[in-house]
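Quick heads-up: it's one chain on its own, the form predicted on its own, in structure tokens.
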Amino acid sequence: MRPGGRAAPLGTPAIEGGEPVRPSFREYFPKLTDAEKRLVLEVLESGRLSSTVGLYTRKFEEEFSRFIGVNYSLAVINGTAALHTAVASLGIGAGDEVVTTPFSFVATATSVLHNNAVPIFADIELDTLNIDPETIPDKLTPRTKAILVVHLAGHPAEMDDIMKIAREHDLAVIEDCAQAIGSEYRGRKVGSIGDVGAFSFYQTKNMTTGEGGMVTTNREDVYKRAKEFIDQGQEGRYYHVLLGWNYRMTELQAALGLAQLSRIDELNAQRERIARIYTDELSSLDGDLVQLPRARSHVKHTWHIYQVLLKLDRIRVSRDRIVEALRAENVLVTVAYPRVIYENPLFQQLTGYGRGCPWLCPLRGGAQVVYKPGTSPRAELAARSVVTLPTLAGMTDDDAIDTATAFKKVLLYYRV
């Protein structure tokens, strides 16, 4: 240790000269097993590719429904339909408020302006970096129809606080679960608690088809409506009760979503291991350069990805710099995400779907919404500091260390 308990420097970063923890850069992909080969041999053995003929998209369904503990799943070929289906399946539409998290991925908003309404912004907590329901009831008005709560990075959001708020103003609860499969709130798992949900198998995500999501939900009619939604508005065939999409999922991606299912308690625990070590690794830095991730005691996290909050008062060069260093070291890191969801173009200009709709339409009455800095000013904290650690599939433990290594070694390098 340093003098005054400091950690002693780990050599000079890559970036500036040294020499970088790894030779060489690596990727990580889905190890995919003989299960997955088998039902995707089936399928394609059986010809029958569309789910509108073939077996395995039901099957997947129904064993979806079993895990996460409702009535209902629709599969769909991603996780940006399923958060579209999901808005949709309410019946929001044009004139209507949801509100909802600033950090997270933009289909989180987008879902809101593809069915014509208006996406309002609440803060988040610093530690789970999940919506803040003390800020909800702030952003509530004569035209909020829903809360989209985000479990972000595998966290579930605080749902008994959330669902009070929904029940007092009479509003929905949508769950995006894309990156919370498996996660459980006081032993439920999201996507069971609130009026509908929605997650993501993309490639990167805790169980993958590639591409595909799934739309969860006890209610009948919103299960109704949602699977109305996917298939051209149908109700029944070539009678067009709504405004649709196709958004089917293959049999193909059903497929694998089972064979991937069977095994999520596996791939979610490969997951926690790298998180934990993490853990272990950066600990010293923890409260002094970084503040580290940490799950709540009434919660199961799913460590999607590890979210580090850098001190950038005790840094003396930029967040971008710090992941630049690290890159540099030949490890993988990212940044979930680098702005607020309304710093982006399309809210600052009101771009959606020109002229200014939604947010323009007449039928919200004149209100307007402006998205100023300062709206979600712990979220912008959050969108300046983080830096995102991968817990990906394939990865090992040897892996994960290194990555930590680099991350102290630089951080050490950089500090004030």
Ligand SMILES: Cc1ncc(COP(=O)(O)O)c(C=O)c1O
Given for the second form:
Amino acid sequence: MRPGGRAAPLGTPAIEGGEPVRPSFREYFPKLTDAEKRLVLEVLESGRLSSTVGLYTRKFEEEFSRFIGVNYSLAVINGTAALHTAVASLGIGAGDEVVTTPFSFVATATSVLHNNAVPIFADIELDTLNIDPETIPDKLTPRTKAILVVHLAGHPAEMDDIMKIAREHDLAVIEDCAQAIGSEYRGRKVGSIGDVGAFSFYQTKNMTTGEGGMVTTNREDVYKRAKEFIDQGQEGRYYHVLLGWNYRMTELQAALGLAQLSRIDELNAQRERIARIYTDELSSLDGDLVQLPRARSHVKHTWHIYQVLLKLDRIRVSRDRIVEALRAENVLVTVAYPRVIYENPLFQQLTGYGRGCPWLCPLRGGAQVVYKPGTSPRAELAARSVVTLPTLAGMTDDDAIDTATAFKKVLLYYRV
Ligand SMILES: Cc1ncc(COP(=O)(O)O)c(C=O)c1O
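Switching conditions: you have the form predicted on its own, so give me the form predicted in complex with the named molecule.
Now the complete complex, all chains and molecules, led by this one.
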């Protein structure tokens, strides 16, 4: 520290002509164990590749139910399909609205549109970056059927308050757990608290099947409808009771999923360790140049990503320049997400299914939706100021230290 409490700069950023923190750029990939490879090989050798003829998918579902603490799980091809199915499983459709967060991956909201319903955006809490329950009641209309929460970055949303609002207004609760496999709220795993949960096993997720997803629920009726929805709407062979899809997971994905699930606690602990390194290394900037993420005392955070908010008035360049400067240091950083969902052209132009559908659906009774700037001011601020540090499987402690060093170097150089 310098006199006056200001940390000394750590040198000239590479983007300004200095030496980069790392000599070259590296990406991170999951390191698969021999046991994982063996299980996938067993499927290949058996020739039973589809879930309709194999046993791995059923077994993966059973183990996942045990892990989350639910009665039913349904494996699907990816997290987007899981969300699409979750919304459909509640019977949500044309004329309905779902209140959700705009600070998430786009699939959170498109899962509603794909059911011909309309997403309505509440605002977020600036500390957890999750939906702020206090902003939900104002968004409810007679058309609202559900609240769709996202446990962003692995930090559970404030479920007690959300469930209370849902009970008072007779609404269903959908949990988007794509980033929160194993996260807990007051000792309960997310995906077991609302009516239905949706998980993703994409490459970068806390456990992976390459692509993959899971729907979880305690409700038999929801499970039944979801099961039909992911299998061509079939109630029995070639007997189609609803408009469905083929979202069935393959046995190859399920075998890898089973093996990954058996070490999810270890995978989550590695993420937590990387997050702890970031917090230790960057604590001198906290409250001054940045806001670091922290876990509330009643949750288990699984640190899917490490979301830092820049204090833009303390920095003399834009967030995007900071990100460019970090990349020039040869460290991996991203921005999740650079704009709130409704700032995307799909929502500004109401393109959807074309000709304004589903927003102009006559079943909405003429109710207009305009996603105006300022709809969710805290989410807009987060999207303008967030920088995402990775906690990816395959990262070492040194990778995290280098990332934090580059972050400190760049921010101290560009401080006001
Ligand atoms: C919050 C959230 N919801 C949904 C999804 C969609 O999952 P997938 O990429 O497996 O389709 C993701 C994945 O990026 C996500 O982060």
